[in-house]
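As a starting point, one isolated chain is supplied in structure tokens, in the form predicted on its own.
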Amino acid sequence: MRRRTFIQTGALGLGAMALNPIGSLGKAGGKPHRNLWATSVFPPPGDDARMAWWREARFGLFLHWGLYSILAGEWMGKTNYAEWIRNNAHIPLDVYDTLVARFNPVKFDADAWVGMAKDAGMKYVTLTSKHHDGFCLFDNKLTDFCIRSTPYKRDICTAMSAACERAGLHQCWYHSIMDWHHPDYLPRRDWEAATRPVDGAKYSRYVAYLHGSVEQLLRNYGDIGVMWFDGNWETTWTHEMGRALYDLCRQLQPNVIVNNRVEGWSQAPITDPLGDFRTPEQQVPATGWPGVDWESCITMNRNWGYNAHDHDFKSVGQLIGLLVETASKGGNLLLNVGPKADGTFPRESVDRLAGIGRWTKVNGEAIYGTTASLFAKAPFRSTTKGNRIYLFLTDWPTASLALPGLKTPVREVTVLADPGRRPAVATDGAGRQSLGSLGAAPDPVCSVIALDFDRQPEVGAA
């Protein structure tokens, strides 16, 4: 069923805005349904201090790059591909292989990637170094399946960090523990076991080249934000290895955040789970998840690496909404765009991008440090920043807005998109509050007003 636009739902329409999935698997790229990073028992909360800039952030761009670029989605006539191609179009491996003599990102500018994403409000980057099908985007000294060996030859994750710290944006790793390529990763996949026998492999080796692989990115490229796992779910990554690549990511860089993907399989049930955030794919949590962390990793369109069949892009409204949406529930949103081969972004992307940055340069601080809604239940999404909290109005009321449930007296109201607006406040004989006299919408979108507080709001049952 297609979603219809954050205008035509409104906030109370977006609920839990769970999107289709992608293709035959899901994501980041295309996992199975064992969703081993979604287990009843949740990761404790990262340390206060080293989550502090993610916890502000709220909004960030998700980066799915690679040789699979250069396919567009298409193999032998179909064109429902992305990421996932080698695997679901059976691309045999030293086929796949030749794709590295064609990558040669000319138009790549990583200063222009991050302009776009520093615009649309976005406070850090997540590039995918190597995704399942093996090949890094860095110059990894462990193989030759990675940048230098391509006609390009210049590493991607040294334009990229640099162009974030000119930016003041965090660089965050996306990287992949399954690896379709290496001659030790288990198991193969098995419509390729007649031509790739696992004679002589060694998962242990494919371990510790992993390690290395980390080792690098946290080594080599500054200060990193986020370490994003994936690609965790086979039964040959165990919770112990998890448990060492965690240790290892920490080691090399104490603040470093690490998702809860890097968790492993275990036979027994898990009672020290892995990772500092949550990763909800393609959904936000219908609730959020109280007094955890989480990041709703979602795409513009309907997948992750480039495809250029896929035009069934959301709306510059309905990516708003999403932002609300996590925002509203105490999460952030970790947005994808999948670059072309040539190094450029698809012009639909682009223009999205700007988009939300229109809306974002007005009402971005009520989404930078909030937390979530104190409101059980309003025509409204909202978000709470100390003693304020932020009204998201899709459906802009012609009359009066009720605040169900607010206990605490407003003293002040502001439209931050016409500050010069000031609706009045009314409380009845109940002491139920509204807003009066609000004319008409500021912002076809979503119109934010602010309500301020002598003290920290109480809101209860309305």
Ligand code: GLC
Second form
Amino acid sequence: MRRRTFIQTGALGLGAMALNPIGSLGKAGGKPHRNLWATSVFPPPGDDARMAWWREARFGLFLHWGLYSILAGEWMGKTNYAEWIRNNAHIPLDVYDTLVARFNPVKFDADAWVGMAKDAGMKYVTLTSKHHDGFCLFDNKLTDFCIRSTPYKRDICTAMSAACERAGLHQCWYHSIMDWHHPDYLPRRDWEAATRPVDGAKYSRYVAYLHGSVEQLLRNYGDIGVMWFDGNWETTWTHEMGRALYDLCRQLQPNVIVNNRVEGWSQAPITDPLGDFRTPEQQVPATGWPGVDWESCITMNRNWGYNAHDHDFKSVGQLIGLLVETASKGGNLLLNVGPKADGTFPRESVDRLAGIGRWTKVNGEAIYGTTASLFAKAPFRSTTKGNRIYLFLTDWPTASLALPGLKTPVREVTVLADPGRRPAVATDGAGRQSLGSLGAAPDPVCSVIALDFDRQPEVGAA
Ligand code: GLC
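Starting from the form predicted on its own shown above, please give the structure in the form predicted in complex with the named molecule.
First the chain shown before, then all remaining chains and molecules of the complex.
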């Protein structure tokens, strides 16, 4: 694939994908309000300190793993399922529950998983402690529908948080508000309403169970970086409940970061939207949101949970392109792997993490701790860090490279993959700067050039 297309493919290929379904569901209830793009509402004094590690990190691993991984996307001959399989394939609860006796990931090795994330240049790991199906990967004292009841028995979240601690990565928990198993969760799935009557169901009792589960996740596994809620779109979940859950998280671990999918519905317009960062899904926003924290969560293939038939994986070049695109727009990338039921990663995921790691090892400084590009329009993406600008070149220029709108004189130019190379800077009569001949591209996918300045660089209209 021609190098230039990898950025477009990375952007266009994903930009066209469906927006976060929550956005469409936002109209489902009609009258109630819900803030779909919650942003940090507080922040209490010094809040930036709480967000600092996350803004520095820029890159994390998302893991979707659970009972659904056993089915590997297949049911009754159809093969287009994944983590939503119980709902989408209408699997009755008692049939799905038999998977508990089959969950035995004998090859699970938390240090190996976290090691692959670290080697890829990722700084945090977000694991599905409980997905919509209600099964808990941790030893949840409030339910038997958890890892304790499986042949494996051992607490996955204990193993993962310890491995992250050893590796110096932040452990984060995905936790679904929606729960297709708990008898008090409402609404029921419409296709099973007849077989799962709501008699006696009390949603408030479910909310207490949810709080009790989150309390265990924030008390028993050390410092947690992010509570990544999801499944908040059904109108039983209110803004007030979201506020209470957000506050619970911050009371248990004052430095924990909470995403915007803790937000619920409100009859009145929401004036205090919940959440510390936005969560665009399967897309990178056309532009970032200046002053707002956001993280794009994106799959490597087409599914979050493991699907043995989905071999439609993005290339290493496309995945690096996504990382560069999110960082150049001032956001984080949460890149997903759906582990197999035996506890291993799909081969394609292993290879892609290794390929990304070879690139971040050389160029990671252009991603971590950076802020968005200063260029409004340029033939390259870029990031900014103090008195330095990083340029990401997929189409290595054979002649010169214009630096459109750059006002501040460049002091020094470095090619990250070839520090000995010192491209020259030319300035024309109108003060327009450009880089002279750069020689051969040092990286087959994306080469990075650092521009150093004597002060914070300024870029005007091209
Ligand atoms: C969508 C999927 C859900 C997944 C989430 C990750 O909401 O339905 O299964 O966990 O995206 O952002």
